[in-house]
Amino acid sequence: MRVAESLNRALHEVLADDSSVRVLGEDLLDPYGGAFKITKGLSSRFPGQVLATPISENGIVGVAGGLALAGGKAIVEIMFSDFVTLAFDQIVNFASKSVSMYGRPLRLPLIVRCPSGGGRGYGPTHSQSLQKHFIGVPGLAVYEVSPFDDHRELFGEMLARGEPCLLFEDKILYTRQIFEDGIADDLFRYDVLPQAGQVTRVYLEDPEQADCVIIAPGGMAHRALAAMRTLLLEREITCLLLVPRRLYPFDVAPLSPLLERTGAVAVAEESTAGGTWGAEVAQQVHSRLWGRLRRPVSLVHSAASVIPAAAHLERDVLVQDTAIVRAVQELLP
């Protein structure tokens, strides 16, 4: 099953299980079913729970936040995550604060889905990874879709938090197959560390044995796996990949034994450098393990540039598996 199909099935199950959930967004109704078909079939099966809206991201999120604050549950689809900046005020100044600023805790179960990332030639305003702009906001949780995840469980976890959540969905994953039964490919296996907030652990043979740890969110999974394959076959370097489900809040404490064992840590993300999620993770790792690392944590980002539409230029700007390979080699000279 492809990631897009898995997300679509998960939404069908969420609406079937809970009649208080509403899905809002632009062009969601059948037969179109959303720009990437993640909401396909929902409006036909649940006509009273799917609301097509005008083109007004700030208005959509504001209505959804009010609906959630009044006792319902809301899932918003932003057509391209680049447009979530238009709803920044409703997310940061209204929804995230509303769970705590009225003198008593209030529930506000809201998910804002954000199709993100490049690799499809959509150009500067339709290809960004804007996760970093929402890291560190009190009352706001940030998640990223992974091909390792149970997506029905993921939606359930976010709605159960009772606070607004942003879910970034790397568009390049939509056509990829989800990983199942603990098998990533012919070389690597995976399991999940529930005590670490559902972090997926991808390893060669023994998760306790690796030369380096790579921490990367779900959209980077295939590039990280390609880098791990190259490092193994060409350099005999084994890597352990950690893929967190929730980017913020994120606590590295449960992962510390794994990181300390190798003493070499690289964080890879598609955002451009500067004030990123990866920098937040690196700061936490340094605070806990400084003196027990071989070298400072290595950060892998996209180039400091807008994202071109031309395929060859876009490839030069976005993080590739070769950049992860270089980062790991620099950690292990």
The other form holds:
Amino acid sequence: MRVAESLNRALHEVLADDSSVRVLGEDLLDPYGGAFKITKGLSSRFPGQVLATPISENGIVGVAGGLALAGGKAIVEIMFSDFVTLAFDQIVNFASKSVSMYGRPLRLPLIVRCPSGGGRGYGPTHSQSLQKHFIGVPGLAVYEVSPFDDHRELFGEMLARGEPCLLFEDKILYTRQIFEDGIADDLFRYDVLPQAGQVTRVYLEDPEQADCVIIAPGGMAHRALAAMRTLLLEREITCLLLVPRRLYPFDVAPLSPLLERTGAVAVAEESTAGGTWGAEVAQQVHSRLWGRLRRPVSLVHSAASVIPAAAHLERDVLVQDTAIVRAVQELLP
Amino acid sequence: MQEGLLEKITEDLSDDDLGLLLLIRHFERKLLDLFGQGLVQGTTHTCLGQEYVPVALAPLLGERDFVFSNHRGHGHYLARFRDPYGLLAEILGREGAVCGGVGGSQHILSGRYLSTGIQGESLPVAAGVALHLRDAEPGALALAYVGDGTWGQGAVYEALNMAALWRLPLVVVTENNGIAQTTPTSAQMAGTIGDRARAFGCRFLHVGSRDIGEIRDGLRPLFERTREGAGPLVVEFATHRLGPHSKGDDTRTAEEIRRARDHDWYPREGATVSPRFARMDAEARAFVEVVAGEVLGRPLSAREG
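Moving on from the form predicted on its own, kindly provide the form predicted in complex with the partner chain as a structure.
In what comes next, the whole complex appears, and the chain from above leads the way.
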């Protein structure tokens, strides 16, 4: 099953299971079913629960916040995650603050889905990975879709959290198959660690045996796997890949034994350079494991650049598997 | 009815309405006094001169209705809950604070009453609440207070568009006091609020009166229509802010301030003209003193959870 189908199926189940959940966004109605078809079929099956909206990101997220405030639950689709900047006020100043600024915990079950990332030639305003701008906001959780996850469970976890959640969905993943039965490909296996909020661990034969740990969110999974394959076959370097379901809050402590064993850690993400999620993770790793690291944590991210539309220029800016290979090689000279 | 207010207050106003008006007036005055003594943290925005708006609206609202307030919301809160202790404790960070002292003057949640500190932010949220009410609790409405300056925010128009499109039970009350912090409305707004509301197909009413009975009679049927599914209603009160924006930041000329005072519902001479007014005025003043003394004697507030 492709990731897009898996997300779509999960949303169908969420709406079927709980009539208080509403899905809002632009162009969601059938037969179109959303720009990436993640909401396809929902409006036909649950007409009262799906609301197609005007082009008003700030307004839509505010309406969703109001629904959640009044006792409902809301899932918003931002057509391209780039547009979530228009809803920054509602996310940062209203929804995330409301859960605690009134002096007592307030439940605000709200998910803002953000199709993100480049690789499709959509150009500078339709290709960004804006996760880093939402890291460290009190009362706001940031998730990223991975091909290893049970997406029904993922939506359930976010709604149960009772605070606003952003869900980044790498658009490239939509067309890829989800991984099943613990098998990533012909070389690598995976399992899910309950620690640190369900981190997927991808390994070659024995998770205890690795030369290096790569921490990367779900949109990076295939590039990380390709890098791991190259490193193994060409350099005989074995990597352990950790894919967190939740990027923030993120506590590296439960993963420390795994990181300590290798002493070599790389963090890979598609956000452009500067003030990144990876830098936050690296800081945590350095604080806990300084002295047991062979080298400073290596950061892999896109260039500090707008994301060009032309394929060859876009490729130069965005993280490729070769960048991960290079980073790991530098960790293990 | 602009100039006949004194008479109305002394003769027609119920004790309940007059008591509430005076409670808000003396609460706000006391707050500025406490500010002067350095007892109020940060900033606070009083509604001096605008008290009659929430007092007029109070009986038009039921328990199931949501009220969204803004930064100038003490009167909105007191008109809904008549709880000066909780509000003052919130502003002073003392035990019994409505929001544990975390929210302060501008960020208050109590039951179906909520204020946010960002201009225009509450309108889309109020539309979302109205959407929920429309489907889950028909007959209830969401009312959002905004100032004239808030009409500069895009969120207002996104919300009005959706509210009109979906025929939401939303009432937007604009307290147009002619000045946004220090910027006169004439320097920050093109066209009119009425034209903007009508452009979205919203029903609109301009209220020049400060006569509480007249305001209620005029608004009651419009509120009912909104409850029945007629879609959003925008009400604009032409009102006057007597005090500064927050504490000592009044840039208006003496003449402008005098003009605002000329429109004040609180007739200083009324205290001598009407025995009832004089008595209730003194009672409200004394009560607020008691509230302030009691709240100031409380320990500092603690935050839940």
